[in-house]
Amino acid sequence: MVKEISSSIKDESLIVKRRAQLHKGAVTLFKQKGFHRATTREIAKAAGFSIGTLYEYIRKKEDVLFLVCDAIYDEVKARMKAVIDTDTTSESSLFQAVESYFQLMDELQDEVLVLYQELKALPKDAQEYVLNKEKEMLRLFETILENSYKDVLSQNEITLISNNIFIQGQMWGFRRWVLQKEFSLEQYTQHQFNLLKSQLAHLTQIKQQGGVK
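Would you share the structure of the sequence above as one chain, the form predicted alone?
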């Protein structure tokens, strides 16, 4: 577990507010220059801080990237949980999960791009912390698939399909210069979900026929 980033400020609400400003400013800067080329003075300026104020909320440059990574996954997880009922067992619940996740990836394209470009700059324990958050998000999809298809899918298949959904959402941003010329977000979501339905229908048919999965 990563240790909490220390701050000389005692007001927790102010820490949350200032670190949110820091996160937003840093994402824009890192996208333009990359983490290693950006200086702490530039990070402070992007966030609207003086360099002295910056060091009231972090202790070293790497703390900024950790906050960015942490904030992205916290927001994604919180917003997905707000719209997904993981106890519902239906195709519509799976579509809602996929649709809401793809929408989030569309809204957070820059943050996700920065996250995967710069994650390697974090210390190993911080990388593990962020990747554990990714596993928590994957677990949301796994739960929905288990609720609806536990008699059809093996655990390995559930894991693979959940990872496929996860990567498809990120691909919308990573391959945007190609995909977004060919599809709207709604079209992309529907096409990907139709492919998923076909895969699940095929696996269901094999199961019903007594085939080996």
Second form
4 protein chains.
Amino acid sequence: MVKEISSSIKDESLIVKRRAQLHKGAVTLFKQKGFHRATTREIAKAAGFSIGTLYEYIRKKEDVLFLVCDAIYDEVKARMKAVIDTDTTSESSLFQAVESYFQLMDELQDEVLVLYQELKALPKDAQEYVLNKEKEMLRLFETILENSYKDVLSQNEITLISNNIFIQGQMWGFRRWVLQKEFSLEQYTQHQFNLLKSQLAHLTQIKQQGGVK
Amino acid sequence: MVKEISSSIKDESLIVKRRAQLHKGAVTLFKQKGFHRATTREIAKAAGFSIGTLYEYIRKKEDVLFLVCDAIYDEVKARMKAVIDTDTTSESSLFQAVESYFQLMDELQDEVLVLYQELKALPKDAQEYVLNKEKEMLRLFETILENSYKDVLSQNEITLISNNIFIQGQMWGFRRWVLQKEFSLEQYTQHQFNLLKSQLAHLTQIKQQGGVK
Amino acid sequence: MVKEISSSIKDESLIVKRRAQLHKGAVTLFKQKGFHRATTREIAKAAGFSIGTLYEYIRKKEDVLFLVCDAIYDEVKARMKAVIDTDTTSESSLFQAVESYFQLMDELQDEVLVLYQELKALPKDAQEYVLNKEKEMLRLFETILENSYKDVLSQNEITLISNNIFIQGQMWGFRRWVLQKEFSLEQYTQHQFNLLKSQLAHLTQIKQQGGVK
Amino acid sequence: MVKEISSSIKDESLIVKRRAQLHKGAVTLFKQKGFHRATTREIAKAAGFSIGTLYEYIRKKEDVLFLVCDAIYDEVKARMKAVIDTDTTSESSLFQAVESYFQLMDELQDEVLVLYQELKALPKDAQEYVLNKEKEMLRLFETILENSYKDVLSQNEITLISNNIFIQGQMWGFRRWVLQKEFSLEQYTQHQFNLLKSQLAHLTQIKQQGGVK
DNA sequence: TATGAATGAGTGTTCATTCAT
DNA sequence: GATGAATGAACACTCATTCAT
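Same protein, different state: after the form predicted alone, show the form predicted together with the DNA.
To see the whole picture, the full complex is given below, headed by that same chain.
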């Protein structure tokens, strides 16, 4: 499950430091020009070191992309974890999760855009690796929904609603040209959450009526 | 508003024919390797002609991408038009529109995938041109929602729900690795439409209660 | 000595007509873009027919260049001949020859420019063929000088002065950016001829003084 | 007035060294095949490096041509300067200048040939830049003539004679196929200088006689 | 005869990657 | 560890030439 990127450098802390530089520079660059249009020289420059040094920390240009993609979900998962661990059974916990997730998608919108548009450029095994991380993300929402709406939602509904939430978060970033003209992040979150609540409320109604009969 | 791609060929019907070949070959190829990884020679070959002939019908590699992107919404719009013109005021018309749209997204899923992942590779003016077509598509859903739920939905809600429907259709294609494992197209359509109906039903309830008071 | 360009067309008068069109269009084009930058399509268009037709009258692109180069000296020789045949022994005949020649170089300056800059693009045998025509031109001046200054000029001096006259004529065209800003053609002719006369006068003086001794 | 050619190489001394290699190889090559027929790969090879390395030192193929053209007049000017600075008022100084110039044109005849035949292939701004350098060269001769024959020659005569000297020098190279068969460089120089002296002597005579009267 | 669609070898140029310093 | 000069495979694009109609 682990996918390591080899480096000829021995000093581990240096690797971490350099790759952080690299990640930061690369995202900025990929956002502007996309992965394919960015040259390795530009990547090196954006990261603050020479082309020679770049190749001390990666083996192929693709590795840079992988580094970026890989980091995104790690960050998302790390930050979502905190929210979710607190409490996962009430409606408010769903709102908190959605809110945090949308908040995060707002902060990471450049990264997410890159992820969306360049994932396919990775070799198949790296793609699968990244998609697996995405599945873990999806499961976070599924878990919350399961816990809070056990009796109301079918498995299919849970899958679907999780997916919907998931891409609504990403949509905020990669459809910014239409959404961010009409909504602030708070408005967007509020409205989408209201729509979600309507859905769940109605489904709950139906189930309860069904249960009465 | 028109964006023509110049060709050195005089026979207009030949241009149409060759560009159809080109479109078809290019989509197949781009789906496999993406636009950037596909070479012009491969594109030519996939279309069934030589590199020289390819350049009789386009001027830049980008033009191929534009041709593909441009055609997608033209086809979508043409086919949606038929459905929508019939009737745009009942709930069933919304279902029909969604069903047709999802159906179409299923058929064109390769094209949509390409569109999503390569749009950014187009020059800015071509991007805008394509995005404008997307806006027209969005307006189709907005119109139906406006007609059927005039008193129930705010403008914001209409915008948002249209966007949600829009990307749920595309999601069926570009997230096929997760969705198409769990649902058939009919199931997906049915479930998403049910969720949508729940939403609308609940919002209608709220509005009516509000009105009663 | 003859260098024919083959054509698949039988009707000789048509060949002559088409090649005249070709010559005219090509000179205009070569003057603007040079031989190498001009494409065969452009040449055909400038001549007023299609690329297919062009290749009915030539076999290689080079042939067009040859046609142009070849025609230049033919025209120069034809027109100089008339002047020279009249009278070749007096000083006035030298002036007339120079004047006609400069006049001609003025009229044909585009062609001469092309000739100068593209001659090297011809295959070796065609180059030699054209240079031989140039030699014939040179001999015209040599003949006049020999006839009029038999006792005054050595063979070397005749060669040199002919060459000087020859290139002073061409200079008028291909150094137009400096000369034609300062002189009219008449002035240029007059001044250069005066300088030439001074030369010949002084040489005559010397020879006569030498002869006296 | 400066026209720099950009390079991605940082080591300035290396740039100078590589461009010298490039210059030398390019002249040899252009002399044989002309600029247009020479491929960049051939240019690189002639310079002794790979195609990739070539493009580290130039940005466009045209740059190679510019490099060559630019260097010619720089060299001519540098070497003429020495001669001219010594003494610019006597007849002997004119002879020395002409002799040095012809000598130089002999040494640089390949470069001059290239210059003559390919200058037009440069973009307009580079052409003007090079032609300006040529004008500076012309002014050298004008200055000497002005100093030595102030009272004898009109401005027009100075312009014209300078031009004549200028192109007679170049003629030695680009008409070598006729001139160098008949003359050694010394003979050519001597004869042309004699003709020039005759001219000036006669003009001096005329002016003096005119003055006496 | 005239046309112009088709061809593909050839060209300028880029850029990921290596390696000597 | 860091640098950046060198490399050459690979690419987009052009254009002379052919040939079926």
